[in-house]
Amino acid sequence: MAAPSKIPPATLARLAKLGIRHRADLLLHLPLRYEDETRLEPIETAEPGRTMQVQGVITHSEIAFRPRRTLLCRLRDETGELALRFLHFYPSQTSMLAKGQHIRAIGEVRMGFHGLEMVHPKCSKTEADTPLKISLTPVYPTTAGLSQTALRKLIANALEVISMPEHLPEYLRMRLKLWDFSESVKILHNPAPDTPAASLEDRSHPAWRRIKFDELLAQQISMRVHHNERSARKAHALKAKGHFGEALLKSLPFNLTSAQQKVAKEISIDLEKPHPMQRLLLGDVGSGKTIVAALAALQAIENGYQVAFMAPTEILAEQHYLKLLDWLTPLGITPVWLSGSLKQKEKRLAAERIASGETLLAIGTHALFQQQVGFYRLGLVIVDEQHKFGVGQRLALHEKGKEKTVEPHQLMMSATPIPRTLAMSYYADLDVSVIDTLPPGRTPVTTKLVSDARREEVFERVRSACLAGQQAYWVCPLIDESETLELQSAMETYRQLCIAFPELRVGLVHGRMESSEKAHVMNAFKAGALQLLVATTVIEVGVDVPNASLMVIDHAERMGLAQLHQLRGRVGRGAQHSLCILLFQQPLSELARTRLKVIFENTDGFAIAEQDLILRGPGELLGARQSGVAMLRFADINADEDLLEHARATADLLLRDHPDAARGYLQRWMAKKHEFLHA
């Protein structure tokens, strides 16, 4: 076996930007695509859109200004001539591409001003007998200062010096009809010329399937290990005494649905255990998650432990605070409110009450995990819309409750339903409870798609609804006017509607308002003092006004499916028929058209989430773009659902019967990432 070549420090720094920190990581830095340098094609066969390799003599070479400095060349073989054009070039390239030089060029053919051309093809000096490459040429993800040539050399050296043991037992590999791991890696880095290009591009080749299976298997093993480790850690056992819970339920003007009762029982049983609960509570918009969370909080409180209840926006956090204040004050429990908008003195007093243990329930935004906030005896952490917080933020709050070896229980809630494949892949380490029915009295919301050209008709619909005693929302995506996006801003729409509807009481709420001002407007709307509320998407979650039965969403084409579904859930909370009008502006992109069609045809949050996963991928649904969750690099949880099913079953089998193999998978694929998948 060859000796490893020394890698210069500057190259190591560039590799680190690609997530390559060990030589073995190079083996799994797999190609994005391939170039076929194994054959030459006659220039006469060139067609626009084709990537091909040609060889010939430079018959013309000049630096022209058309209008910018450009290197223009013409390459001729026995069958024809092709233009080569370079917008960025070095003196060495000018020399290599001088008239009379023999050149081999590979690139995509386009139709230019003067016929067929290649723009920035890869060129090399050659002779008539220069041999062709014997395998397809890989093209890797790279970063500034790290050339494809340098990467290929590093990877070639790694393939020579590093062994790739097979961690999957042979009988399992044969049963699953998977290729050998080492052979798969080598083929993907150096595919033979006769390898079907399409199967490499769409990653359906057996070598790709093996790599994707191993990646999914490592992820599943990591999840199982995380779940098992949690079972070994300690938490305070919070016994279900039930006094506070029973008193709260008796005071409510409604009964829990069977789905709410079921998930409340699951959570209660978890809280009684001496190891930390880590449960995800899923429920569609308006399904009644807050009362379930309140019952969990009361179970901790009646055992003398504190509860931290965190939400991502001030409006949502304040809605929770006001609701729980109303429910729990008669029980002698007064929550404390903590948010970034409080004055310094108010923050300090709230932090003191939390640190001393005087208050057993703290509700707020990300202000709860600031360094100056400490808990006296934290037993339960409740995180609403958990995917909107980064892993670091969730960890910060979680760490506040650690009493050396004892951790708080954790309940995460989301009104964004998790598609089955996403739950199987990224939430396999969590216990999941689902509220799958809506409380009685919720009326279905009719959705209509209306072009912006009919804005005046929508104005009249809003006027007639409000004069008939109903209330309405008008949602805008921006606060101030934007010259670049040319969207209707909340400010401008508010001014327009005040002029258009002098007979109506119109309010405005947006994220830049002071907290007290926002609360004043929202309370006025809830009390019926305002008939029409113009708002930005700050009302996406946490707003409950039963008399509001009409919503207009301006520029709906610019919003995501989950956001549209959340916004639509603000209406339909009372007895009267409700309507959501999605105002869109032409022309629509294909993606926007697809999104609007999905939201128009579906009211089921899970069906919408499935479509959202297909359109956007798992990153945004998980909040992973902000949180640093270790995303899958090669597998696609939609396209590779069959591999995911096999990986789930195999993970359990390896952990039970082949623990050394399971450790090998974690070492190869996860390194130190798996601990942070679900903070």
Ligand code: ADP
Second form
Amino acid sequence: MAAPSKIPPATLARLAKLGIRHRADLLLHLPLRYEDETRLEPIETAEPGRTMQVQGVITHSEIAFRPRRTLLCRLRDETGELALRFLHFYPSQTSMLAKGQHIRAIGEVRMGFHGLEMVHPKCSKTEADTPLKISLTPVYPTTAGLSQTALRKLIANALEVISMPEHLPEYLRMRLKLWDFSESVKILHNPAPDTPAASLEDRSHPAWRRIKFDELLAQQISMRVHHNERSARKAHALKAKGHFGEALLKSLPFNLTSAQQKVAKEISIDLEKPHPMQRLLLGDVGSGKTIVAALAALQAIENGYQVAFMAPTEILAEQHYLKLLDWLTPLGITPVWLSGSLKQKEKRLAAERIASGETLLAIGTHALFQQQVGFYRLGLVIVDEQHKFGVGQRLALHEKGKEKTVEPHQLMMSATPIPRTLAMSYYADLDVSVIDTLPPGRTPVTTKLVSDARREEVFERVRSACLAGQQAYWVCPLIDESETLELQSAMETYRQLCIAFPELRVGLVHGRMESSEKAHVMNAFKAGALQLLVATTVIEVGVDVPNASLMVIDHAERMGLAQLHQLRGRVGRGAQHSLCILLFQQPLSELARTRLKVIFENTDGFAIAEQDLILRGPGELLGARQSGVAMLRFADINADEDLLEHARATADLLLRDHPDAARGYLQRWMAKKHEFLHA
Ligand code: ADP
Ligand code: MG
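Please supply the coordinates for the form predicted together with the ligand, as a counterpart to the form predicted alone shown previously.
Then the entire complex follows, led off by the chain already shown.
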């Protein structure tokens, strides 16, 4: 066996940028694509768009200076001629490409000004009998300062010196009809010339399937391990006594739907266990998650434990606060409010009441989990719209819990339905409860797509609806790059609408307002004092005003699917028929057109989320891209759903019957990423 090559520190740093920290990681640094240097093609077969390798003699070579310094050559073989063009070049290249030289060039052919050409082809000097490569040449993802050649050498060396034991027991490999692991890795780095290019490219080749399966399997094992470890951790067992819950339910003007009852029961059973619950409560917008959360909170409170109820925005947190204040005060429970925008003194007072245990229910934004706030006996953490918090914060919360020997239970809620494949793959460490039906008495929302050219008609619609006693939202355009611009545009829209509707009472709410101001406007709208509410997307999550039955979303083409679905969910909460108008500006991009079509054709959040997953990919959907969570590198959970199913079943089996193999998988795939995957 060859000796492991020495890797200089500068190269190590560059490798680290690619996520390669151990020599073995090089093996799983797989090519993006391949170049075929195993054959020579006659120049006469060149056509634009084709990547090919040709060989011949340089018949002409000059450095032109206009429009910019360019090395121009002509290469001829027995069948034809082709131009080679270089915009950046070294003296060594000029001499290699001098007239009369024999060279081999590989590159993509395109149509240039003077006919067919290759721009920056890879060239090498040849003799007539210089041998061709025997396998396809891998092209790896790389980073500045690390050349393909250097990376290829490192990987080739790793392939020689590192052994790749097969972790998958033979009988499982046979049953799943998978190729051998080490064989697959070798093939992907150095495929034989006759390997069907398409199967390498679309990753359907059996070698790719094996790698993707292993990646998914490692992820599943990691999640399972984490899930199982939970039963070794301790939490307070919160007995379901039920008297507070019953009293609350009696006081409500509605009965729980059977879906709500089912999930409430699942949560209640979890809370009784002496191990921390980690449950995700999924329910479409308006499905009634808050009452379920309140019942969970009461179970903790009945046992004398504290509850922290956290929401991602002040508006939403405040709504929860007001709602729970209303629901729970009659039971003798007074929640405390804590958010970043409270005055220093109020904050201190709230923190004191939490620390002394005087209050058992704290509601607020993430300020609840800042350093200064110490809980007396925290039994349950409820996180609403948890996907809004991003993976990083979820991790922080998790770590915070770990400091203590006894951890709080966690209930996470989300109205962004997670497609099943995604839930299986990224949330496998959580238990999931789903509210799959909406409360009765809701009338479905009609959605209309209207071009901005017909804005005036929309104005009339808003006017007549409001004059007829309905209430309406006008959602302002989203401006991605600047919050300031967004604010300006919201102010401007507000001004225009005030002018357009002198007879209506119009309000404005946006993200930069003081929270007391925001609350004031929201309450006025809720009470019916305002008829039209101009809002930025701050109202996207959780706002609940049943009498509002018309929503206009301005520049809907700029918004994402999840956002549109959430916004639309703000109407259709009462008995009257609701309408959501999506105003869009022409011309529409292909993506915007698709999104509007999806939102127009679907009302079911899960169906929309499936489409979203296809359009955006899992990273974006989870909001995890920025936070650096280890995403899948090779498998695609849409295309590889069958592999995911097998991986899930196999993970359980390995952990039960072949723990060494399971460890091998974690070691190979997860050594550094373990922490993040658990977030
Ligand atoms: P979300 O799941 O979007 O958080 P909410 O908890 O805000 O939904 O509930 C939406 C609305 O439905 C609220 O006004 C709530 O009081 C009401 N609601 C909840 N459950 C029921 C039910 N079983 N029957 C009728 N209305 C309900
Ligand atoms: Mg909600």
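Take the two forms, find the largest set of C-alpha atoms that superpose within 1.5 Å, and that set is the rigid core. This structure is a prediction, so every number in the text was calculated from the model and none was measured. Numbering follows the first chain given and starts at 1.
Just checking, between the two forms and with the core aligned, does residue 583 shift 2 Å or more at the CA?
Residue 583 C-alpha, core-superposed: shift of less than 2 Å.
If we fit on the core, is the Cα of residue 62 displaced 2 Å or more between the two forms?
Yes.
Can you give me the hinge-style rotation of the smaller rigid part versus the larger one between the two forms, in degrees?
Angle reported for the domain motion between the two forms: 7 degrees.
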